[in-house]
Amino acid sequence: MQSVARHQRGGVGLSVFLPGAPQILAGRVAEGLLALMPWLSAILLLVLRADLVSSQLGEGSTVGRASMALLAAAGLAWAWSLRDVSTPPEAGAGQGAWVRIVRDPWAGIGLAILLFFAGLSLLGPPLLLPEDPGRTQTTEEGFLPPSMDHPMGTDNAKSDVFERFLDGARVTLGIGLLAGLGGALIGVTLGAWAGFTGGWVDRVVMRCVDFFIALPKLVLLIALAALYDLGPVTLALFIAFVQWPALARIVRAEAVALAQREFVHALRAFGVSERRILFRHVLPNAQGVILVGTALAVANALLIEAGLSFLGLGLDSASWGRLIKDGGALFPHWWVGGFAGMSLVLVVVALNLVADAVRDVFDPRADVTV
């Protein structure tokens, strides 16, 4: 009776008029927030952009499509917590893996940042900036402080810095995301495939490991960066390209120690092909190895990605890094590059928040005290 009085703390009330808050406030924090954030967001568009969303929903117009994934987000959100408080759970069900992540206050946390900031990238741009993507709002005057009007202020060039820290997310995210998992992509391929396999694929693959790890990783970027117009899509695939080895020898680690299991022994006995133990048995059971791991290189790409736009070797567009160099260079203007730090370091947090407890569900030995 505890545990469902615990669940339904706020009761369908307050689902009805704030999804997520009963979960909130029954410690199931980022659930309540995951729930809670689109149906603030949904709120805010319609009270602040009513007459935008209502000319163009329907339209077929990038921000009429946005406005519809918005809505349909917070649409869903509503009835996901109205029916989660309707719903007691059973007593003595127990709580898998993911529900054990979810549930974790800091990955709760940590997620809500992440969600936040996706939708920003993806639905701001079309909601938030002028309906022209190629124009740049500019003021009568530069290095206006942050105000109702712009809420980032405005640079040396009398450009929004709002504007600006919105293509820049939409770029830097992107890269970064795309960066970091064609990385552990790469990484958990060769990996897994050299553990598993063992023999002469295993030394091949960790000589070239370890070539890969010699070699100067920022100077390397950093050389490509001047001789090629690098474009988006070409910088990710280069960030990938010099961050798979890590991945890929913590990776065949794990392989080699699965490979020496009893069920992997009584698989082979049985018949069963080594592409299907690899796929179904082996990869499902170093999941926690390869999350935790895709999610430091999504992080160590985004890092990678603002070093190389601070340094004006990124893209030629809009960078969180590149509103990080104004930002310096304007100084004691900090708003310039304040908000893209401060926005960059909260990501790269939430991203080791998840990761954390990505380790301590699927690691065994996290439970253990001495």
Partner chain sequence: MTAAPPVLEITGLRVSYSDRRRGAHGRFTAVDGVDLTLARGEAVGLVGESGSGKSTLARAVVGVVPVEAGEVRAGGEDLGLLRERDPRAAARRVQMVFQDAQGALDPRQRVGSALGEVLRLHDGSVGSEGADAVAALLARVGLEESHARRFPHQLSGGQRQRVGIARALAVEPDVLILDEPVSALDVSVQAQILTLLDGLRRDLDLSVLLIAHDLAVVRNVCHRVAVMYRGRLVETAPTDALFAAPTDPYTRALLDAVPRL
Given for the second form:
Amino acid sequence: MQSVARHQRGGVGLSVFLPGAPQILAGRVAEGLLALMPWLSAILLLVLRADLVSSQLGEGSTVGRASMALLAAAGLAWAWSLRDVSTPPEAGAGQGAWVRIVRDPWAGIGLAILLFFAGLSLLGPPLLLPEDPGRTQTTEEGFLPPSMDHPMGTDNAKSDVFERFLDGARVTLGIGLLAGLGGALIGVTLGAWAGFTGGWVDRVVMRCVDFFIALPKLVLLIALAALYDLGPVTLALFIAFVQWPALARIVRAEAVALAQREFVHALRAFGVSERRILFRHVLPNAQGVILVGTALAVANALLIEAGLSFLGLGLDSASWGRLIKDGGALFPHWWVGGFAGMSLVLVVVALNLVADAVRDVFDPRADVTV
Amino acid sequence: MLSYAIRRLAVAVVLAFGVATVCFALVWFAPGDERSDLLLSGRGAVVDTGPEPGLVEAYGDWVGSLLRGDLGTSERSGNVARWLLARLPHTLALSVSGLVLAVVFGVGVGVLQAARAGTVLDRLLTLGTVVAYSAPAFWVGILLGGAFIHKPMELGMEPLFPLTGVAPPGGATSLLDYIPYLVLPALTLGIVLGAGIARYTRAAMLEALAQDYVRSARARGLSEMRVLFRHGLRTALLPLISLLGVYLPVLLTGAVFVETVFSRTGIGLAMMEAILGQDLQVLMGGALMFGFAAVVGNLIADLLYGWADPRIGDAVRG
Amino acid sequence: MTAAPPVLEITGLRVSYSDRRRGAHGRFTAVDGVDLTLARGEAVGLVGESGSGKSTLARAVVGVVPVEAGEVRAGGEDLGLLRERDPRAAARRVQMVFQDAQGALDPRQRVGSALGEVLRLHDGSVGSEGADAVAALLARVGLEESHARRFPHQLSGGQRQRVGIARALAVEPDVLILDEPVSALDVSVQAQILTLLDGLRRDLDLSVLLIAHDLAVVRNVCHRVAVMYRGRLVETAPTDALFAAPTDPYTRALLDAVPRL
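Having displayed the form predicted on its own, please output the structure of the form predicted in complex with its partner chain.
Whole complex next, starting from this chain.
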């Protein structure tokens, strides 16, 4: 339990200038960073690109909308931090699972990393790149090291690596998220259904799961990507398709255990329909493993997308994997692939940290391997 | 145990058949009509007589030639099966040494963490394994290559390991010639895979050490080392065997990436070259080989587990 | 005029489990040919040591475990068939309060929501009407409106048992089966729950089947007592008669175990 003094370290004064800083000082890293990041980004934007923002704000352009979103987020963060600092913590208030996850320091760092990259990939391209999006900014020279003009240098084709990095973030994170969530959706539905229903449904689904788990899926995906022209959605779909078995297996195990719990019997005795029991009672009680599995599925999907692009088999458009491939041997032109490679690892680490914290909070003994 | 083994074997056969079918379907339904022809050119006989074969006929032919060990021939590579078999030892050497390193790293780090649970060392290693566990094999390979090969070269020094390939030009005359080429690739796989094993081992060890009989063994004054290895590791290692079956596809997939990064002429690199050269026979042959390797690996892991833990056979029967 | 059929009529009920210890196809017969009838407004105690099949009998009646042979009729209608046709109608005939009060409640569901769910399902009361109905139910079992916002783990054992009873009452059943409702509670709380139960039975003209391993529990609230031993009913008699002159040796043994107060 946090004392009032600890909660208010830095106090209102600090919060006015650096919303989130008092929370970080009080050990609530995630909440603090979630407030501090939009605030600092908004200030940076106003300082560095004041001309752009003032000319576009209020216009219906992408730049205008993105600036509005960032400023609104900064305002919200500011208001939240002030309110949070000036209200004393409720004495003895029970800490729900979510609060415990957000306040776990490692999970907090993970969440902050995820927010950073989400913001970067959504708001970065319109705000930080030249006005004409989609245009590859060619430069006079290839393999320029990082500088003020080119924060991540330039590559062999004389393109700005930072621009490719931001485009790649959109592709890699977008497809990873889509494929991870898609795979989770299939896996959770099938696993819960099989585990809860039992009988032949269970046997058929689990046979399929065993089959898919034993396949070297990525090798087959490589063959698939080489033979077929995949768009972003089909690519995400196929990546999702290799994700679901692992999730189905862990969710099924949880559903089997829950189906034998007394409260499920009680609900049946009240005439509550099987579907309602499954969706309203079994799934919410399995949310711990579902969350962990989903986070790991997204992490896996990111790695698969990047891997395929690294082999030159992903989408034609930019991806972090493609950037790493173009970076080649890392030396002497470390900036071409280095930023993308490090960011990829960072995002996956963040997802793993969050997953670990969720696992600890919901069930300290459960061991999930995806 | 015998009936368990037979059952696992039957499952493996069905799985292998499934792998082959998936590969066939991949090619058959691929866009572009020359691809369905390619399926048949492998028979060596003249194909372009008569009408196009139907799905069933083509599938039958394909499975038939597969059972004879015939993966077809391609213009670029000649007899595909022979071409791939010549490269198989390099992939096998990489996978096996990667797996060995992974188990050594993983179990070693996991045991060390469990023995020093809660200390700064444990926390640092936990963070380290999370990072290694999160990194894709190709990135780890690039980092290692950068650190031991390309950075020294940039500084004008001799690289610590050979640049690319599997052996010195002219072929290896002894194992010692071969090993330098294997070090970084195997290390890459060992790190990536070992991180997962370390995470598992730490958790399993801590659980095993918390059991009552272990605590009573401690209370009887058994040495810490003895407790750790006799009671902790034994209990923890058994499920690890079955986990190896799960890691196997990761190992094989990792091999594709590592071979690409270090230009090792194994099956994975052969597949990548085949993609560039539109050499469909080699691509599918490679995918099949990896598929079968996964099936066989799973079978071995299952059998090992059944052998190590006799209860499994009973549990499956009962 | 013919007499109305009994609210619950159990004939020749048999339930068995597969039991590995008795060989590959071994089965353990938990309930073996039980006959039991409940009239409207009647309270019957079902007593026996643990493992005698009392709980299994109750669970078979409400359909949690499958019936192997025999028949359960409620108001003259076959309960099993009714459950297949209309599970909610079957739930309104016979309802059960489970032994494990905490386990019988979804741990992630607040009390109000758990009660509201059953109410909505059975009489469609939603919104403020539903909230009123929840409050009325809570009042009926001696809880306060604020308890609706609690999670099961935030309640005491006695409160959880009251919630279980309230939820069963939500469907306005003809018969209420209570499986060891007080065995996990302090003696003082036991008395409160039993008093509550007796009042509810009178007010609602409810038939009650009260399961206990302890004869003392059923003595003051039941009209009749049925004694169960190894899956069979060994004696069924009016409470006073049973206590005064037990005929079965097992009943006598049970009676001897009751502390004289």
